[in-house]
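The form predicted on its own is given below as one chain in structure tokens.
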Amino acid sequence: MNLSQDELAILSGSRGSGAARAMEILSALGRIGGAEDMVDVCSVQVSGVSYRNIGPHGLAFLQEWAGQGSKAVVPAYMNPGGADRRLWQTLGLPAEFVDKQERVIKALSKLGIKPTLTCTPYHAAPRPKFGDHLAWSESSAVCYANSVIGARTNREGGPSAIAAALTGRTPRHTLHTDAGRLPTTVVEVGCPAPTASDAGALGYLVGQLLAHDPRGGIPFIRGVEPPEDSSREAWLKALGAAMAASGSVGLFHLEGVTPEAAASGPELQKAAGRKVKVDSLEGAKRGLFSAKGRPSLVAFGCPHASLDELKRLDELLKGRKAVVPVWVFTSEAVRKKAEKSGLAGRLSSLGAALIADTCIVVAPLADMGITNVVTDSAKAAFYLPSHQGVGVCFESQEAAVEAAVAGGQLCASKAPQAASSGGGAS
């Protein structure tokens, strides 16, 4: 690693022992990643926020680092924690868990990291620009930043993201470089994917196809386009989130749509070493279905919902009250906008609660007696069975709303089917 004079000074303690520790971590990771130098970052997103994930040892680690006195020198944001800080009692979360969660947030705040508590920082904070270098952590946020915005970030771990926040740097390798952003596989899509849930199923399948690619998984996707209406962003978000979950994909190129693919699509295609085809999404949808019995919850907002997505939910409910509880996960920033406009109150009157600061994947569902969840999120459907031990009915947003209003007969009448890992791909 070639460290600048300023970086060497940080390593020697010019910004305090916390920043020195951070530079030591980044230097070691840079050597492992083959980086020759560091790059300045515009913003940081820190994962490892939920107490449910990091536990007592993770909390002690954060408290010890926070005690060393250094603070973030660039805008830095927290990923979701394990509890809605306003509504935790209403939701039935244990007070002991919430107290420990607050200690995590306090330690990170002491490091200068803002408690945005969202996996969609682009909805809750200034949006990065094309070409900006970032140090983001959450898999769907990383994929969105790289693919939809055209910014540049590797997927940081919690400690490396904190280190980037305290120094304003991250090692320049992989997705921070031109060569590291070239596609490895052309994916020809031969079936329609009009909705966000379809995009999620497609992303889940593409991620599976690329998960074991020794050259890394960066797809160049052809044959499918996002809608042109207000659901476009949700479609792109769902595609990348599922791909990141099932295949650790940090960047996708969508022909004519994503920034780099729109600018130099033919050249990017030539770099790919192989080609696969997806001709059906049905196997992927079956593979994401694991529910047994009636659902106890209908969940939207994984990744966190935007204001447009909340408006769409209101349109689908059509004034009908949900029989099954509906939780919509979003950021506190978006929830406040929805409250100001009256949208949050209207949704609440129909049985749809806006949940902020946390996520369906990291909230302690078992403590709340939740056994089966209906969701339109392929990312949630992928993670919930293994992370939370709950069954999932993966449906479109429209069908999930009908399940909420009708009392869940939709899932009760469907039997999970085993799906091949190919799911319509060749």
Second form
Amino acid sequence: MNLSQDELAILSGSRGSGAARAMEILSALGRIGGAEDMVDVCSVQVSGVSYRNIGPHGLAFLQEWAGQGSKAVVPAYMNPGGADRRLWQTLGLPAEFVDKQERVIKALSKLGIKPTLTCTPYHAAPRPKFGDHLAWSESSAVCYANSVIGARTNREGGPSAIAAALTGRTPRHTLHTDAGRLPTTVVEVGCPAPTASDAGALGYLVGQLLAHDPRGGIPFIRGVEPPEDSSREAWLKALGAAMAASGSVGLFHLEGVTPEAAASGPELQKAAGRKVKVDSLEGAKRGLFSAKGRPSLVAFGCPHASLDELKRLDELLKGRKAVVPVWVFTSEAVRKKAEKSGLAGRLSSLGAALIADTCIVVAPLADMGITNVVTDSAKAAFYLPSHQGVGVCFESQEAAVEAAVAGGQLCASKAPQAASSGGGAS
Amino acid sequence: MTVKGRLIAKGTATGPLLKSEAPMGFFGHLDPETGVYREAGHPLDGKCVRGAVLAFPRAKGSTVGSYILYALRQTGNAPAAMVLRECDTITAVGAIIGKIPAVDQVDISRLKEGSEVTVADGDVTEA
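And the form predicted in complex with the partner chain, for comparison with the form predicted on its own?
First the chain shown before, then all remaining chains and molecules of the complex.
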């Protein structure tokens, strides 16, 4: 791998020992990834923020690195942690855990990484542009940036993303190159997917179908389109998040929609080695259903909800009060906007709480006595049973809102599979 | 006998070879407090990695495994060096942050368990 004069200087300590360590990590990862050189990155998103995930050793390492004095040289953002920094007491989180979480945030802040604490930096910070090179970490953010925006990023780990932040560089390989962005499989969709949760179910299925493609699956999807209204972005976000979860997909092309497919769809399709068909989403929806009893929580915002998604929730509630608690996970940046406009207050009065800085997959649901939830997120439905032992009733946003308002009819449409929800399919 | 591998993490170290033909999962299996690897059915189950030149094909499992290699350095239980067939990102990051000399693209089947091995900036020498 060829390092520039500047990169060699960083490696030998011209910008301090923290940046030298960063360059050592990047050059090793570049050799492994087959990179010829490095590229400048426009922004960085750092995962491995949740103390629940990285533990005491991860914290000790971040503190040591922060102590070496190097700072981010490009805009860099944190992925969600394990606690809402404002509402942790209300949510019943132990103070000791929150203290550890704050130490992680402090160490990362010292490294110059901003505490956005979100998996949707494209809602909470300036949106990247087509062709920008990035070093992002969180799987749904990576998939969104590559696919919907047409920016270029591999899926970074926590330390490699920090290394990119401290140097402004990342090794140029895989999704940073034209060849690495060619599709592996054409996915022909022969059934409608009008809602964002349908898109999630489709993404879950596509991820499964491509999980064993060599060099990581990249689908070229045909036959389905996102809605034209304000739910368009949520639809695209749900599609990518689900396939990133079930199949580690970092990029999808959608015919006529995503920028690279719109510009050169026919050439891209020719590169794909095989073709698969999707004729129904029913099997995927059943696969995402794991509720074993009556859900006690309705959860939205995986990935973090945008302001448009909050407005849509408000529209669907139509002033009715939820009788089952509703949690909407979002970024602090979006929550602040919603508070300013009065939207957050109205949602709260209807029983929908906005939770920021954390994520449904890492929030301590079991400690709070929550064993079954309703959600419209295929990504959450994929992770909650294995990560948290929580059962999921996977529904559209519309049905999930109705479930929250009606209470007794939670999971009614899936009653035969939900042991204690009372039976009687509607 | 000296073979040239691909440098992953710089440094020189010598130790007895501890070999696994199966991938290693650091997180959840390798205890930083003792240096002992525990995974039922794994060739290294119950073995201590401290001071050994650890030869294995690649890592498996959680990316948090990088921090386990860092923790082993802090507790004094780190292996002397690591020799891999095809290095993965978990091991590469862990080797660098844990300051454990590492090299890959080495045919580990030719290295003998227990023999004294030196890893020096990408070269692997078996006594």
